[in-house]
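This document opens with one chain alone, in structure tokens, the form predicted on its own.
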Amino acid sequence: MSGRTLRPRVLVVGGGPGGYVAAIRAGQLGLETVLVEAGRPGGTCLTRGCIPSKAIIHAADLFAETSRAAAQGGHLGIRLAAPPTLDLAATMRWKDGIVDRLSNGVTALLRRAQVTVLKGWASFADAKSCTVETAEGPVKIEPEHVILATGSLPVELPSLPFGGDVLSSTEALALTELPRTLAVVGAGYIGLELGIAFAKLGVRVALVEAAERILPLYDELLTRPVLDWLHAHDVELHLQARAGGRSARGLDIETPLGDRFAIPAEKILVTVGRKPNTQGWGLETMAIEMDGRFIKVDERCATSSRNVWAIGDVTGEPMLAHRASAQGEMVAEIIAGKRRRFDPVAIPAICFTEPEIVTVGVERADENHVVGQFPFMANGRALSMEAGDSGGFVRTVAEKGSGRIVGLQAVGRHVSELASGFVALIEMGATLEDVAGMIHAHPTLGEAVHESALKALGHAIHV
């Protein structure tokens, strides 16, 4: 293929969540169609972020558990003979088995839809010219469409640069060894979920967060249980606190009344956020309209130069893979002639913390809303999976007038399953009475939800 020029109806640049859903489902409506991507199909969300890091979650949950029935003498009855040991090796080895797993159906679905994949970095010396690096020598692209899906990088701090014992949540997935002690720099929910992580695995964590709170764009309630989970487990919190250079003791901070000192860290762990890919692909030769730091696109996701789309972490906030996704399937289609926007009512964001946060639609309610809400710690199944004693619960909110459901919101062990649920009821319009008329599996930690909806109404049954 090398020193051929390609000619397809379809350039989709990036094979992350966005990339690749687009990919397919163009192949999917008969559009001829090539994908470039530099790294694995999949993109940063498979290979290296949202994928890897729950599977390191989950065993960490799973050491976690079995190391307080070790050291408890029994936990629910069961015993263990021996502390737990922990082969990190062979948990990054069973992690990486489940990236494969999944990269490597993407690119069977990519076949499946007929999609040309070509490994390479892309260059555009125009809107309508790209030439691709391959492993066997360049590649020309001429498309009659291009769908940019470039994705977002982590930010690195000029005091804190990515290298050595300086992490960002890419090398941190990939470690071999644990260290004794890890500093976070960046309580939100990327630092939140991988300090809780290891702190789970007997690092000892301890957190910097400029911000007056974790969490910071999180309601305070919502947010409240996993800073008990944090106290209760001695994991070091430094709030208003600025994160200075390394040294030989550790990470400089500065805490709000300016003291300065170290604390100890083996590692220190980056997360204060990611910032849209794009540099050094030739953005800058396609005349194409930018909003701050991120790509201008319509209800479309149109740019301002002709048959040129973006969509995902490129093109602002929410950086979420699934709106990333959303995007690419409603692009391929507008491309194939189908009419399509992109105006979902809610997007749903979860946190995979200790305990676990969802919010999906309006989380601050005002005097224009009704709110219930209902504790795990008064839900059966809950109480069943020791998830009740977290300070869990959900909550509904409603327009007073209407009761239709606009924000749905759930602290607790397990939530985020509750999601797809949440973003139904709120894209359906669902009422507190449609809600209240529903019959709910029983024990379920979905009956909340029930309960909740009966609270806004002014009558719930278990509390």
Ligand SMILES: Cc1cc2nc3c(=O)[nH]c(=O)nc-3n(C[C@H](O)[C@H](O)[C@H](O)COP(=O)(O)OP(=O)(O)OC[C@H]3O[C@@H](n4cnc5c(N)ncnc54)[C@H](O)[C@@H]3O)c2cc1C
Given for the second form:
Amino acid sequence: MSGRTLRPRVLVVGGGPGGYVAAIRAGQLGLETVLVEAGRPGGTCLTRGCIPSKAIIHAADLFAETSRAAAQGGHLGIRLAAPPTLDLAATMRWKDGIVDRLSNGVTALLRRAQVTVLKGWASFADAKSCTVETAEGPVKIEPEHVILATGSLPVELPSLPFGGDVLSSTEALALTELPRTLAVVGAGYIGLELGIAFAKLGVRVALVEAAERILPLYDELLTRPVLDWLHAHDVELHLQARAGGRSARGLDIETPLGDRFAIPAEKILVTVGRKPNTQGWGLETMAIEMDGRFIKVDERCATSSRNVWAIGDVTGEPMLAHRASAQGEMVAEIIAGKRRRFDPVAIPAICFTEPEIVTVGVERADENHVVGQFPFMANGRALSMEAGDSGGFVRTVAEKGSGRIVGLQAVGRHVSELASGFVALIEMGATLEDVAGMIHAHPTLGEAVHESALKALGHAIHV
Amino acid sequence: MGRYLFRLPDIGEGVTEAEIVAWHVQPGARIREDDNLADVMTDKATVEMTSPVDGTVTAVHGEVGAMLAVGAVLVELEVEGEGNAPAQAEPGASVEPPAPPSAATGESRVEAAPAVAPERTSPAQAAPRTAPPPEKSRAVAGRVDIPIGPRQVFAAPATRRRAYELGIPLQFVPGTGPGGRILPSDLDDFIASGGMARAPGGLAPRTGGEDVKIVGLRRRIAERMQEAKRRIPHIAYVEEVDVTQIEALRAEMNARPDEGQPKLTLLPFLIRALVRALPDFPQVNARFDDDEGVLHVSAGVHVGIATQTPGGLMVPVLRHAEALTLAEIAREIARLSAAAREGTAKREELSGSTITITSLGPLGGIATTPVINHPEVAIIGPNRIVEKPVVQGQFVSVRKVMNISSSFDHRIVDGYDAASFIQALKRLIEHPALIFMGDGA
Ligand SMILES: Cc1cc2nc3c(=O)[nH]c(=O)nc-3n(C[C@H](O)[C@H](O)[C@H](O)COP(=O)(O)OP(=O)(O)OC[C@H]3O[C@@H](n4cnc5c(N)ncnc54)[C@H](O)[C@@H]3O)c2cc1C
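Output the structure of the form predicted in complex with the ligand; the preceding block shows the form predicted on its own.
Complete assembly follows, chain above in first position.
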């Protein structure tokens, strides 16, 4: 392969959910496409993000449930003779098996779409000259179009550089032995998801957050059930606190009152944010305008450089896999000559915490809105699967007058699966009356969506 | 130091948006109160936007030509004292303790998203693009709030996508669905009515009406037509031609097509006749730059093909018609008009014609007075073909006849030359063999 120069229609750099979707769609549309990925197809999302974290969260749930069944008196009448034991290495192997399956699946899809996949690091000499260092030597690529999908990387704290006992989410998702104590710096969604999972696995977890509350970008009401869970499960929480460096006893922190002390931490997980991956591959040679640290794109994901496109985390918030994929699919279609733009009404976001939080669209209602909120406590399905007492609810926000639904949120166990329904209602322009007129299956959590709409209309039945 | 957001003020009765026509400042500029920041144009007037404060410009929003909604942020300033917006922290502040993110950073996203979404910007874009850097650098799951404004469109994704493909701004399409939702059928109606809202049918009296803003392609068409009629003194000429022979030839060719020959309409024949006639009338195949006083006479024949599209009239260009065979012309016309209709025609395919043909096909009527495609100097409009009794010598026979309407720029083409040119065309069409003599068509 070395010494060759490829001149495809499309070069996609990065095989995450942005890049691989762009490549598959481009291939489907008959565009000759090359995808370059230094790691495994699937990117952050598949190999060290969404999927592995959700797998570990599931295992942690099961472990916590079985532990409860083994505890004195059992749980729901279920008793285990002996407490479960955890072989974290085996859990990780199971998780890796899922990642393997998905990554191989992506590889197969790329092949079916006739995309040429190069494993190696891409770097640019200018916007249209790319060299990929592959195991077989360098390959030159001079494409007509470039799609940049290089994703994002964890942010490091100067006082806590990654390495040794200081972990990023990547290492945390690859641990093969449980620490007894874990300090998590940053209580955003990644820190909380992983912190809660480790707490369920029996680790003593302490969360350190500089803001006044956990998940500071979410509406406080939505985060309260999560806060309650943390309290009920003895997860230490230090809000408005600054993380200092590593000390012999654990992690140094400073409280808002100026107290300094160390919290015990065999390992420290730093999840203070992710930054766009813009360095080390020649972005600076491509004459591309930036928007802060992100690559600046317009509503078609076009950069300031002709026929250079950028999608996914490298282009800004929200840094979520589904946004990256939607942009990838769109750009491929634009290159194939279709007229497209990125114009979702809302992008859903989910925290796989305990309980889970889903939010789509307007969260903070004002005088132009009507709001209906319905508690899971009054939902049969929720009670029948122990999802009723977590303080969870569904909330519908609609425009006054038109009744058009502009926001839907839920917090509660298993609510992540409500997300697609939420998005559908908002994107299709449903009104409260529309939802009122739909028959929801009984018994399901979805009935709470119906009731919250009825509530906004002023006539909920079950509350 | 504070942050001040200068929003597009209410600049007059009923004005909901304005076009940015000039910028007088750029980021980094230090300005004093009353300095002119930008000029914006409404449909009534151009207005200077002067600064209410002293300060330094940190960001400007919108390029020249962009439409901005009243209430949207035009300029961001750094000012002494408080400002009117939450402070914008240094990039990266929130990810680098010891500085904890202030509560204000959480709010600044809300502030930065304009209350009224500028129409060009989709909400999902508006939030990430205007969110201040520290916000972005936190990998907390993002959400995109919907800016609630009176002109927010309310339609399902497939409807929005189709409208965008057709270049129709949905905010001008009246929605008949619940809560004013724009249904697929509303879009169909809007298109069918040529971009005008259709009044309800039935025998009831129709009351009310709708003020439909002329924007996008329709606005461009309006401007171009006005420009052409204002600048060019048109002279119109209509002649009847006998197309019996050429129609017979066409029928024969379509009945027994050559390998790969597409179905031929009259248009490719007309274009070949044009190509044949034009060398004797070079001033007709030209573009007139009246500012410079120069007539650019073209050797190549680039024929504009006026095409009806869902959005309105477009004129894709058949390049170098003189170098194409009948079949090639037919294929190229089919390709160009499909591209125009689907909105995929490229800029190059929509400009550079040297003469235009406009035909209403079977709708064509007896005569039309076509408007010249500025800056060309001639336009040819074949009308409908009809069978008519024609006196030939002592006999009356039924012939297929068609009127050709034409307009010329009278500054360049005299009436005599215009008539001679159309007569030459008539001769070629009536004796089609002449069209093909001596060339490989
Ligand atoms: C722990 C964790 C949990 C998450 N959970 C969720 C979740 O539940 N839901 C959700 O929506 N999102 C989640 N995310 C975020 C999600 O993973 C990202 O938004 C998504 O992966 C972004 O996709 P992308 O295609 O932009 O980039 P990435 O997935 O980051 O992929 C970029 C790829 O490009 C490759 N690359 C970069 N530069 C080069 C180069 N020069 N040459 C070759 N290859 C290169 C990298 O190796 C990488 O594989 C999570 C992230 C983390 C870290």
